[in-house]
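Below sits a lone chain in structure tokens, taken as the form predicted on its own.
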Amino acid sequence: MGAPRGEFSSRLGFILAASGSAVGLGNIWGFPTQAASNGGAAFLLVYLLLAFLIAYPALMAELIIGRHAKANAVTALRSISNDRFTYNLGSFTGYLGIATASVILGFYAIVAGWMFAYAMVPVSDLLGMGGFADWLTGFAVGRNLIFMTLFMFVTIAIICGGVQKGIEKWCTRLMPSLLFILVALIVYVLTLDGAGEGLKAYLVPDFSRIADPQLVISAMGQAFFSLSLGVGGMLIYASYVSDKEDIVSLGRSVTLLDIGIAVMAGLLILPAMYVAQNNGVAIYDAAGNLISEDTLIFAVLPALFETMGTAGIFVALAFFVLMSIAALTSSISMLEVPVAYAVENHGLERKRATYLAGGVIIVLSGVIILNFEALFGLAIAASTRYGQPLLGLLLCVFAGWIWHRDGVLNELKKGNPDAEQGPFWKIWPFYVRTIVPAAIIIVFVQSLR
């Protein structure tokens, strides 16, 4: 084993921890163009519905197992195995969610790289750096591999200060100033021409939309995404939990936020798409569909800022800023995944584990940028379109059938000695042993279809 692990200090610092790992960009960039292409408020109900029914359940599989554990996910899903089909089992488990949070971060990083070139240009343009803002803006092989290992490194620097000095102490700061800014950006839109029709795209719903197999298929998929399910980071964060903690409490706690703050993004996005319709810059295609996330956030909203004059500087810097907090938030989780697999069960020292992680990440991203076309939506399918959804799976599997009902009860227990007769215990056992698996097979299949 390696250096002994560390705890989170306090119940507000693991909430900030696992709400920053779920609140990326999935929440603040996936959600709000997922709902503005799938009937806004429509999606909205189905979000909701699959958060709490399906997304919630599963995260508080993974939480229940980590925090019993105390361990990654590999030596978590083993230890509370009980053959050694099961034991094989959890180990292909916990190596293929290291490898999905490494691919995930892999063309993560990316994106986010480009965030924090963005955040740049209205400094650039304040300052009168009209090239250097236009090369920030380019897609450059040069700008997108500097940029990303700029975010690698950033990200590499939290992780070497471990649990307390590194990952709670960040995300205690992150998540405020992610909130005060989102927060901001949304008040202020929202009294601009325009915003109105946006919010009541995003508010009032379509019902005959509610039950198209595409969006619920998108929903789920949202959902999953957004709490950052089965790849382990969520895992491992419970496994820093005391025991003296009530886990079922904390998952809710998560959950609500980081639905909330989805929601919330949705309050930006939609109305500000609308704002920028009315200001004259187009929002769909010419066959009349949405246009595309990426070109929505990287030229709609661009477009947007630079009708407000000098006020759209700064919202341009406050938004870019946001964005890039987001991703920071998330890419600390999903780092943490093959770091404490590397200290715990090889016995390396934090940081030389963090930089040997973090080094394989980097080259795989460049790998992906200098084969864009080819690989980029490869790694985004690979790992929340299959990935994800199968790792979910497995891990209701092993929480629901493999892992016996006793020891689970005696988990929940420590924080919550009165469990046994709570809500919690008489619906969750049969909801994640038969409900939640068939939701993720059933919308698994329908889309491969």
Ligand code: PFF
The other form holds:
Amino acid sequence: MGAPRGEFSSRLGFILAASGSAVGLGNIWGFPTQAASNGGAAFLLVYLLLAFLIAYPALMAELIIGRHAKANAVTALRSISNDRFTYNLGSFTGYLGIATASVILGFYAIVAGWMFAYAMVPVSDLLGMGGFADWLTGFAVGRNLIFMTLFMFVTIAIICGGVQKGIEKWCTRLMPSLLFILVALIVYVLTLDGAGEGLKAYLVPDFSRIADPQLVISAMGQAFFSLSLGVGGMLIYASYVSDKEDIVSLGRSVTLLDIGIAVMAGLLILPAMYVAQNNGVAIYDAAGNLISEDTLIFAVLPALFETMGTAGIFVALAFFVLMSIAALTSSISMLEVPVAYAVENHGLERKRATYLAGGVIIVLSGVIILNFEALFGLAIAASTRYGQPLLGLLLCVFAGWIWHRDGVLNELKKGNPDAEQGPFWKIWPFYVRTIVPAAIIIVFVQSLR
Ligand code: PFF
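Compare with the form predicted on its own: the form predicted in complex with ligand PFF:
Below is the whole assembly, all chains and molecules, this chain first.
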């Protein structure tokens, strides 16, 4: 374990890497489609409340523990334990995080592979390779396996480079590109006929839906997934942050960027759906609900792009490149979880650890692809509906109940000597001990009914 640990070279490096982890398919696909099927702005409002009031404080627990321990979650949680029971609970939480991150990456890599494939469609069309384009868009085991593996190899290549030469370097390139493409697409789509109606559907709340328990459960799941909570990816990124930085302000920036980009993605997807309708594409299913999830991304939007003529080719390319970038900056943070553990706790060399962990996840993904009907939904539910809330809860227990208060305060003071007088210290410790765990338990129990 003699090799020096990696560290982000700057404040911005961490912000781009952590917001790269947070901003992913969850923001650009998950959030707008959930908003579309859950009452538009009613969902947006509940989401904003839960993201700021529940998910953000839980994320801070993860970041503060990570920066303090300068280690992966297993070691970090053990280091703040205070007896045999809490030590074992720390190990359990760390291992559960590694397992959950791996399962999330297992299904995420499949979906990201589809994005890669769809990004190649406009290029193949342009080159007159219609047959190849049909293969790219057909749902087949072969295509799924090939593009999942391709996506995983890109993820592996970045993680092999380490903290500065891999994660930070690529996130500082990819995140500004993502933002640029997103803004350009929003501006373009908003100029098209029908977009106004989509804006209305997104921004005018249907308050009759606001107390719907299903809406609250979906919004909380979405907020946890979006902030990459609990699995230890944010914890390990925070462990690469220098002691000079104010971790509270870093956490705030990452949360704001993540939520901001989700809200912006809604400004793209919902108007695009209504533009599609305006162009004759069906956007409601037989039951009268807005089409969402995979049919929206892989049928409605491509149908919309086709109605746009030549411009559609470039819009389609931009859209699926945007999705691919979003997926990649998230997947690297998931792969870093098992890799950091293998390097730090078992002395493996980084490249070897990356190929090993990446290889295991490719096999896991492959098994899901071969048993798609049975396993795809199960992997999503197990990791995001059960794994993440439980892990979020355990991290709050560690930060609020197990770790000594003085230890937390000392950590905060490293980057901000006046932390004790600030509003964060006045509210957060109590909040993360009581309100956040209680809210997680209430929503979780509701979701089981
Ligand atoms: N936050 C990512 C998204 O919104 O797509 C998903 C994610 C990334 C979950 C990293 C968990 C994780 F560790």
